Amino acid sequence: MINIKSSREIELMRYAGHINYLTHEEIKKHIKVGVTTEQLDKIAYDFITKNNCVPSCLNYEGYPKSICVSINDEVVHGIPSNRKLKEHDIVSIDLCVGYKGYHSDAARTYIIGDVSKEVEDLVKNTEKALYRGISKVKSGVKIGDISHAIEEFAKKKQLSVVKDLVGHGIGSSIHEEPDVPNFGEEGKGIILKEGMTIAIEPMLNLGTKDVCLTDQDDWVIVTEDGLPSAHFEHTVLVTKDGYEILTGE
């Protein structure tokens, strides 16, 4: 079931939304050679419950920490551990924020120091077709014209977009109806409403669509070719005439 989000509800996810936007500026400013991943987390979590909030993520299906920290050829859901970032390393990092309830749902691609101009623009781009998808949204439209777009996107950049895994709806669960994919024909798919609150996330990688899981966990999703793959995600209000981005400043 698709939920249309009251006026109450909105200011929840309003206040989830600019902590999850607050905590990456946080995260931001430790993104550097030496740190640990599992250091980043604790400095989310630490900010997190500092503003009210609860880090989504943690125990989430099981999931063990606050935040996912993804590297290099890792998609999405890095578990934090004793891991160092290193010099050319490109960091995903991607969290939850709760409040009352509700939550929002952001994600960021950094570079660490040089990396060769296709990782860069991977990066890049990656961002842009986050845009492309957002620019799209307003009632009346249907979730095919976003997909269309970042998908349209990516092609045009030479960047191969995963198809097994998509943006969603979100609300008082973390993932809600509607699917978001970021692949998928104009004027298709079901029509936004306003009120509906959906995360778009484009996941591109520089060889293969191809992923799969690690060998290690159940949990951390690679690129079947080794190669980088890139992340952002914003969390989105439908409105009457567009949209409001409430993971944004």
Ligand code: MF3
Given for the second form:
Amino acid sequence: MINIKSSREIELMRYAGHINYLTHEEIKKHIKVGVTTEQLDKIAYDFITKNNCVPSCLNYEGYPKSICVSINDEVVHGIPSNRKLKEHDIVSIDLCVGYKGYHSDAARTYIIGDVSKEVEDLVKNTEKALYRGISKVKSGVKIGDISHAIEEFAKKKQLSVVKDLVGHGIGSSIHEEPDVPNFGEEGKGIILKEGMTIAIEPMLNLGTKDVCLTDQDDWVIVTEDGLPSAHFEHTVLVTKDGYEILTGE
Ligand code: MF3
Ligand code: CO
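For comparison with the form predicted on its own, please write out the form predicted in complex with the named molecule.
First the chain shown before, then all remaining chains and molecules of the complex.
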């Protein structure tokens, strides 16, 4: 079932989204060579809880930390540890914030120091792909319109689209219906309606689209060829005439 949010629910999600945005801004200040991913996790935990919210990833299906920090070939769900960021890394920060039972989900990828032109383009174009997808959102359009816009843009930039992981509805659970794939056909899938809230999250790779778990843990997902992956995500409210980005500035 796809939930249509009431104005009260939307208000709670706006606050969860705003704190999500501010948490990303706080983390951004500390993204530097030498910082450990666990330090970033603590900054997020402290900031989120200080603002009367909860880090919704913590204990979600047993996930052990407050945020996901995925470096280079790690696509999603990297677990914060004593690993340090270093020059030439790209790092994705993905986090969920809950307020009075309602959630927001957003991700960004940062570049540490100098990277090759192709890695820089991977990151920039993954962010652009997210906005291509968001630009389609409006009451009456189909999920496939978002999916197709993201896939077409990725193709044009010769990036591959991860297919094993998709965006999702979000609200009183982090993951709700519908799925929001980053690939698909225009005019296909369910119709968006005013009051739906969805997380759109392209994960684009420089090499193969194929991803897998490692033998380190049951969480981190990496590219099969070891080439880098970037990830951007926003939680978006469908409105009559378009959209509102709940995790935006
Ligand atoms: N942002 C993540 C997603 O959409 C949420 C992960 S929660 C975690 O999958 F527990 F897996 F970290
Ligand atoms: Co998500």
